[in-house]
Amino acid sequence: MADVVVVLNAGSSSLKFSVFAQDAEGDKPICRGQAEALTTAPRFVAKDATGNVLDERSWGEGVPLGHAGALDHLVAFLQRRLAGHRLVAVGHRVVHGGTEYRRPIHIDAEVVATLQKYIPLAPLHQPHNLAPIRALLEQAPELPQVACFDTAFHRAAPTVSQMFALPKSITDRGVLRYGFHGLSYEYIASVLPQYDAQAAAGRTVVLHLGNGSSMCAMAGGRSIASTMGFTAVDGLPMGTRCGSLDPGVILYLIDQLKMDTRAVEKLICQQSGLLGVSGISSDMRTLLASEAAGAKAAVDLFAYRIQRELGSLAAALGGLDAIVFTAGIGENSAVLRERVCRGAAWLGLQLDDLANAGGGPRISAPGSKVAAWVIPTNEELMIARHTRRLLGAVTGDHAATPGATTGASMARSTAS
């Protein structure tokens, strides 16, 4: 019987989920998936390690399928799929930790108290983060649920580089520059050493880029800065994400066009980024096969903004060793890959197009003075992997009622 944790990463509208196997050489991925659009037209679909579906559904248009329905249907695959196996604890994605957490935590209802109150600052995520553990902490309380966050892996970066310039009354109320995919860098940084050791030892930048996008400087793989602050929208423009703002724009906003903050709001975190510039589409890939003059404005702005925090985030180490392309864009657009990395040609980075073309791992030119790589990130193993030392679920300490199914404990928290 193979111990096994569960990872669930709860958006606005999905519900992702993978299942690790434990045993004494680490963590193995048995599935993985998602439920989507679950406020529109809900759709399931499971895969295992290889990319097989195991399972898939849809319920069609205007079943508000819900987050509680979509972990039903999860629980119901887990049960059929992994019977036999032993649920050990379940690990949350969880995107702010405020300035209370800096590690991985055990959840109680005091953590979730604690959590709520940085609901305002991550809005389109925390709340969404929180209720998968709500549910489960109330329904079956003596599973062990252990949250991982985002903001974690940069709270130890220099205190200047989380300040604002603001009065000390403020920032004593944790307004500061928290930095985001703290999960993404903090496996960056941990497989970094099999690539390329001296990166690892010394100044990299990972690119983190997707449809939530950042970059993060690092220093013997310990966050230095980052293009995220207080919240997931600054920095570098997204898919919907507006990304770095004269404040003056939104005093604007207000005064001028008479926009209330839920209105802002909507516009910053919905209606900008490349979706609004562009008008067209929020997705890189459709952009990049656009001809229309608005796609191509909306490439040419994200690839000078990265550029621009590139030049910065050196600036902040001192010099730089190498680079790393990760998450969607970053893995799999070989495009936009190029037009960052000539434009850092000043740093002396020397692309290699024929392994650019290829994916990499390394895309830059023997002899370049900084080195290009490309790795895929894996948040969901690190969160498995904070899990299980955590808990030391490994051996079974907080394992679920042996003998059970794996879905067992799930299921009696959506029993009702």
The other form holds:
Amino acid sequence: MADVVVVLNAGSSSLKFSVFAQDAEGDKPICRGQAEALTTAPRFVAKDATGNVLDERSWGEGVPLGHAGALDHLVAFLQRRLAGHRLVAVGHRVVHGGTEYRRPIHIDAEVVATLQKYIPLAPLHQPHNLAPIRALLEQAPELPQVACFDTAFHRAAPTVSQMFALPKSITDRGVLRYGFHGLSYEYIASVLPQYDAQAAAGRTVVLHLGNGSSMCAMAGGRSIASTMGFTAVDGLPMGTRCGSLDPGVILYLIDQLKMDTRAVEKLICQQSGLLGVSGISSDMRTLLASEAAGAKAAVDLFAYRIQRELGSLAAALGGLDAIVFTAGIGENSAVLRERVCRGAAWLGLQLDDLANAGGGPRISAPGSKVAAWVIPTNEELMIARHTRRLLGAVTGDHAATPGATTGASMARSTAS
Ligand code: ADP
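Could you output the structure for the form predicted together with ligand ADP, given that the previous block was the form predicted alone?
Let us now look at the entire complex, which starts with that chain.
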């Protein structure tokens, strides 16, 4: 009977999942999928490791399935799919671990209460992350759960890089530069030695460029600075988020344009970034394929801001040995990578055009002072690894897994 770990990533309108079989050699993905558009036109799809569809369902327009309905459907699917497997734990992606959590943690009621305190720090994500945790705690209390935080990887960064220049009384309330995408950066740090031992031990900037985009300066595999701050809106422009903004703009929106907080939130989180600038789309593929002036302006601004941040993070590192591109845009867009690398020529980066067109992994020219790599990220695998490590849930180590359960029994209890 194979041990499996389920990884859940609950967003504002989606519930993504991955299932990993675990043995002494590591974690192997056996299926993954998502329930999405949960409040509008819900869809569920699950695929095996080679991309074959295992299960698919649509609920149609106007059927608000919600997170609870999605979890029920997922549990029913897992019950069928994992029959004969032993579900040892569920690992969750949780956006905010606040100042408290510097590493993943085994979840109990006390942890949930602490994480609840961080909802005001991440109101758009944290409540959704906590929803399946609470549901599973209630319905399958014997099932071990682990929380893995997007903030944790950055918690050991120097104090100066975590601070805003605000009065101490505000800083003491936890108003800090937390940084996000930590699971992605941690994964890259974990595999970088296989690609470039010198960079892994040295100074590297990782560019996580997706719908959400950020960059992280790593010294010896540890985060020392990142572009995201108190929230995941800061830093680079993103699909629909504005990135860094003069705080005076917010005051102007409120005072002069009479926008209330929710309207400002919608503007900076959902209507800005690539979508807002282009007026066309938040999707980089669409923008790169478009001849429209707005699309060009959005791509130009994205590339320009990356270039500026790269200089800033290289300065924080005191030099640069390598850069790593990852996530949807970073892994797939040779055009964007080329623009970033050309803009980094002053740092000593020379691009290998052919290697870049081929997707890497090494895309810098031989002899380039700064190396450039394309490395696919894998946040889910990072969560599975943490979950296994924390619970000792490897085959042959069952005694260390309190209350390990089968997929079927978890499904029965969660479906009840
Ligand atoms: P998320 O932050 O939602 O996980 P992803 O990492 O999947 O996002 O990245 C999504 C982005 O990647 C979108 O802007 C998409 O257009 C972009 N992308 C995916 N493939 C390509 C490609 N071949 N060329 C350019 N952009 C791409």
